[in-house]
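Here you get one chain, nothing else, as structure tokens; it is the form predicted on its own.
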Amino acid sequence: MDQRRVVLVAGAVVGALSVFLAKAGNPANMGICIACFIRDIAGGLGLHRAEVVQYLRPEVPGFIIGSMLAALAAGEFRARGGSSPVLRFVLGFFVMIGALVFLGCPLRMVLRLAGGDLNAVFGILGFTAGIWVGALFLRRGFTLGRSARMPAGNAVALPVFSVLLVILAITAPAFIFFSSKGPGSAHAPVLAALAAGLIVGALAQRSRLCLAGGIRDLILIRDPHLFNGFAAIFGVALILNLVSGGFKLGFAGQPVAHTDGLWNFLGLAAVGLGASLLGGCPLRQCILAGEGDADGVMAFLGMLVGAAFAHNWGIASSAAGPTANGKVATAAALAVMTIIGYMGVRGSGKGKAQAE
């Protein structure tokens, strides 16, 4: 099949099967949401006591296994990283920041507003202004290094981890923490989650489905394929929510969201700046690492401790809006990356360093 219609068709369904997901028990407009989800599995293991997002959430796995059983039937799978793994760990850490100030990923950006919960506007103007801002860093052979060949060991640590994590969500052990109310408290069936986690990574790996990426081609090289596959989303999950009656326009009253739009904008300009940087969004961070990529997974860890960090830090937003301190890791999130962008510039005393 054509890359675009394969771009297309794993679009339709990750927005068939956000809305399914849903209706199937999570919360509304999180059908899917990666940082929402990592939120979740970082409070279930204990790594915060925020006792409303404590669930080992499924599909996240499910995305990681879906994405190495399909890299494997291509020949895709391989070890592969150390291009930078510190800084992809600082990257994918205020990735995460940003991401829990907006109150979502992305994706979940996309179906909110699908959803009509208007406040994604800002996000997604923010989203938009952080890509081009890194796209101004890549203009200029912005690099974090090339990767290599690693030990076959790098490749498989992650999946591995997510069968532990599917293992514990389906035997409970007492030491695992759950919601008992809350957004941590609502999901889907286990194993519903876990069979739509693994269809979407298979897709996305299929696909190399990423919003970040889209909008980057589109600034870059006015390449549309890989946003039309976020358009396919929208339509789809627009479509569903209204003959489903899950379509609620407006600003206030959006479930898990804020109104507070200036926030809205900084948290995912802080996402898409990192996004550019690191090569992909966090559903393609998920991706690369099922791939057998160790700088998908040092991204990963990143957003797995993020999200630890903003619930014991308050600094992940609420339905009353961003805190003091999700204010002040957003500013310093934005700092923080513009100077890694500026660093890495070939060029630059480190750009330099890495082309050598």
Given for the second form:
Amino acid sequence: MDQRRVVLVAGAVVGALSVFLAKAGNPANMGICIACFIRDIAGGLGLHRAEVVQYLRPEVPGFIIGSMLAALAAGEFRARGGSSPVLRFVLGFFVMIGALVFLGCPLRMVLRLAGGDLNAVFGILGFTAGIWVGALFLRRGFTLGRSARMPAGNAVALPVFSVLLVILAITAPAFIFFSSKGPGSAHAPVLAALAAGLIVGALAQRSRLCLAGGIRDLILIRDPHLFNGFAAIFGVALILNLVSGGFKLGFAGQPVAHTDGLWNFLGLAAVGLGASLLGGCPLRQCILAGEGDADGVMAFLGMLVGAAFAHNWGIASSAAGPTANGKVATAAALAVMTIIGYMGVRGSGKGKAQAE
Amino acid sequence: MAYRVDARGLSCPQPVVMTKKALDSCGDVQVLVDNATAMENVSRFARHSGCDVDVEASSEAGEDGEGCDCYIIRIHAKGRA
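Having looked at the form predicted on its own, could you now put up the form predicted together with its partner chain?
Next comes the full complex, and the chain you just saw is listed first.
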């Protein structure tokens, strides 16, 4: 199968599984959401104590293990890393902040649109604006530096942790938190969620599916390849929502969403900018982490810790809207990312001058 | 001798941005990458730009003597619009 078809199939399957998972018990328009699910895992592990968003979502370890298996089968599994690990952690942290102010990662943004949630229109505009700014940095030579081969332990640590998460989700020991109400209590059966995660992980690894990359490549090199995957997710989810009655057009009363357009815009602007600098959206970071990319692992850990802070410090939005702390944190996210972008351009210029 | 772009250790989109800059300023370009994603992206970009593309998988040591599982992408700019 050629690359074009692979990315279309991957997008279509992701769209279909997202609607399926929401029907099977996940929150509405949240069949799959990387940010929400990592946030729930942070809660399940007790890193934050927001009682309504605690659950060890098996989808996320599924993405990581599925990606690892696909990469192993294709001979692409390789321990590598060392490209600004600390900055990747920081970017992952602030990407999560932006996502939780919007209430969703870029994938959930598409799923919300496909469910008729028009608040996501502000989100996609912000996401595009953030990527556009990121593309400016990239065009000027922004880089986080080269990665290099690493000892194998760096590649297997997160997949091993993922297996542990699945075991904990199934055995449900007393020290793991499980929401009894709210979005965290709404979930598909464990094995269905795990199977969907594995399939999405493997397909995303093969297709390089990336929500940020889709828009970035359109802006940067006018290449619609990855955007086709983006469009396939939307198209399939939209059709299935229309057929199954999950489509509800409007702004008010949308599931797990708020109606503050400005902060929907700015929250996802931070995600778009951060994802551009990281080289991929939250889903893509999980996939890279599964392929043995230690830099992807750092972004993943940054997102996990960012989610914990977002709830401990009252940064995450709720259906009532964004919080004051959330607005300050989003502004901080945009400022920090802009500084990292600027430094990354300057750093690349310096490196070049020394080499010549 | 083609212009050489060493994009080893870099992940998308930087190898593509570097290739684009090189293609804009000179004719034939040889791009060195060390992951399959970058190889696909650079090849696709070059083909879309109307160039001939030839990819060779190489496990040989690079100029710095460090071994890597690399791809050498030879981009021939002839006939480019």
